[in-house]
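Quick heads-up: it's one chain on its own, the form predicted alone, in structure tokens.
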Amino acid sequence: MGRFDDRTAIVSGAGGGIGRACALLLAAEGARVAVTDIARDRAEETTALVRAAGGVAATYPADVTSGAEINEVVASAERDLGPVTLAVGAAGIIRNRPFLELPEEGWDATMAVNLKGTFLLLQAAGRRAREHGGGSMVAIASVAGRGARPTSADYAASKAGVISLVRSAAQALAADGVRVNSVCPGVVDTDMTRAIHRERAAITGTTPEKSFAALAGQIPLGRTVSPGEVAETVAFLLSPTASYITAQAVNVCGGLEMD
């Protein structure tokens, strides 16, 4: 028996990184997973991995910044997989730019994907979970949302917004039996993280390897976190074991952030 048997979960940003790890773990624990990502090929890879492991998944390519597309994903997932009561918002982007060089369109793009996209998913999935008598949702925030990031102010602001949005959603849906939490990863060893450090290296005049090592060296536990470890925390918060936990922002960062 899995923790999510006979449950349907939507995972955005499931084409890689933390989103893919969440999709694989939820499916391994019995959930039927709606795999959502703007990149169809990467979403289909995740779906294929779930099925190869004996799980149930279907692919729904979508742009998380479009309410119409997200509503269609939720409706299709309900039609194909069953009542949606679980959701994970893992879609996100980051581009490194010094604060004074951050273009308006860069700010807008980051806010659209990271904050608006999370809002649209939580709203659409939250409506369905309420109709079905309850559920649980988790948004992927970041420790960047708890502090200053002078070369990625838009990303930090968007993730601070996610933390705040989750608190509001949790209070709004609590009476309907829907729990909402966020997870704040630290330094996750993913393709996106490596790309971040290539950009930071260009800005700071170092190498990507030295940039990554410098940040990893600040972690009290002495190593980065894997996408799978973040997914384990997400699964815990979605599960009945966390039945009295809502409106929280849980750090998964090896002690890098203690707020």
Second form
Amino acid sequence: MGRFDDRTAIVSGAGGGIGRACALLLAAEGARVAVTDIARDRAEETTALVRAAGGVAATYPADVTSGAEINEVVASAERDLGPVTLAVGAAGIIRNRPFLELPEEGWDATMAVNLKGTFLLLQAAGRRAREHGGGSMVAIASVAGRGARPTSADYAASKAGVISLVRSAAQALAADGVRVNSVCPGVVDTDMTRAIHRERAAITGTTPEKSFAALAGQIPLGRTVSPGEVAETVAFLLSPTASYITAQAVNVCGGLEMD
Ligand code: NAD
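Okay, that's the form predicted alone, but what's the structure of the form predicted in complex with nicotinamide-adenine-dinucleotide (NAD)?
Full assembly next; the chain just shown is listed first.
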């Protein structure tokens, strides 16, 4: 018996590091997974990995900034995979820009994907979960949303927004049996992080590996966190074991403080 037998989960950003790890873990524990991402090829790779491991998944390419596209993903997932009662919002973007050089369109893009995209997913999936008598949802925020990022003010503000949005959604849906929480990773070894360190290394004249290692050295536990470790916390929050936990933001950061 898996923790998510006979449940259907939507995972956004499921072509990325954290989203893929969540899709794989939920499927390994019995969930049928609707894999959605703006990058069709990466989403298809995730679906193929789930199926290769004996799980059930289907791909639904979509842009989380479009309410119409997200509603279509949810409707298609219900038709193909069954009642949607679980959701993970892992789609996200980051662009490292010093505060005074952050362009207006960069601010808008970050807010659209990270904050509006999370809102649209939680609303669409929340409506279905309420209809089915309950469910659980997790949005991936960040420890950056609890503090400050002078080179990513847009990112930190969007993630602070996600933490707040999740609390509001949780309070709105609690009476319907729908729990909503956020997970705040520290530094995860994914494409997103590797891209930042390639950029930083070019500016500071070091190598991406040295730049990454220097950051890892600042983390109290002395290392970065794997996507799989983040997924374990997501799965815990989605599972019945967390039945009394809602409206919370859970750090998975090795003790790293961002402020
Ligand atoms: P990633 O780049 O590997 O994955 C992000 C995924 O989101 C990609 O597959 C991308 O195609 C998808 N995406 C981007 N824009 C989209 C859009 N408009 N519509 C649909 N999908 C879209 O990054 P990751 O590290 O796996 O990040 C996942 C989440 O975790 C993000 O929200 C990120 O902010 C958050 N996070 C990451 C870290 C880290 O250190 N990597 C730390 C804290 C929080």
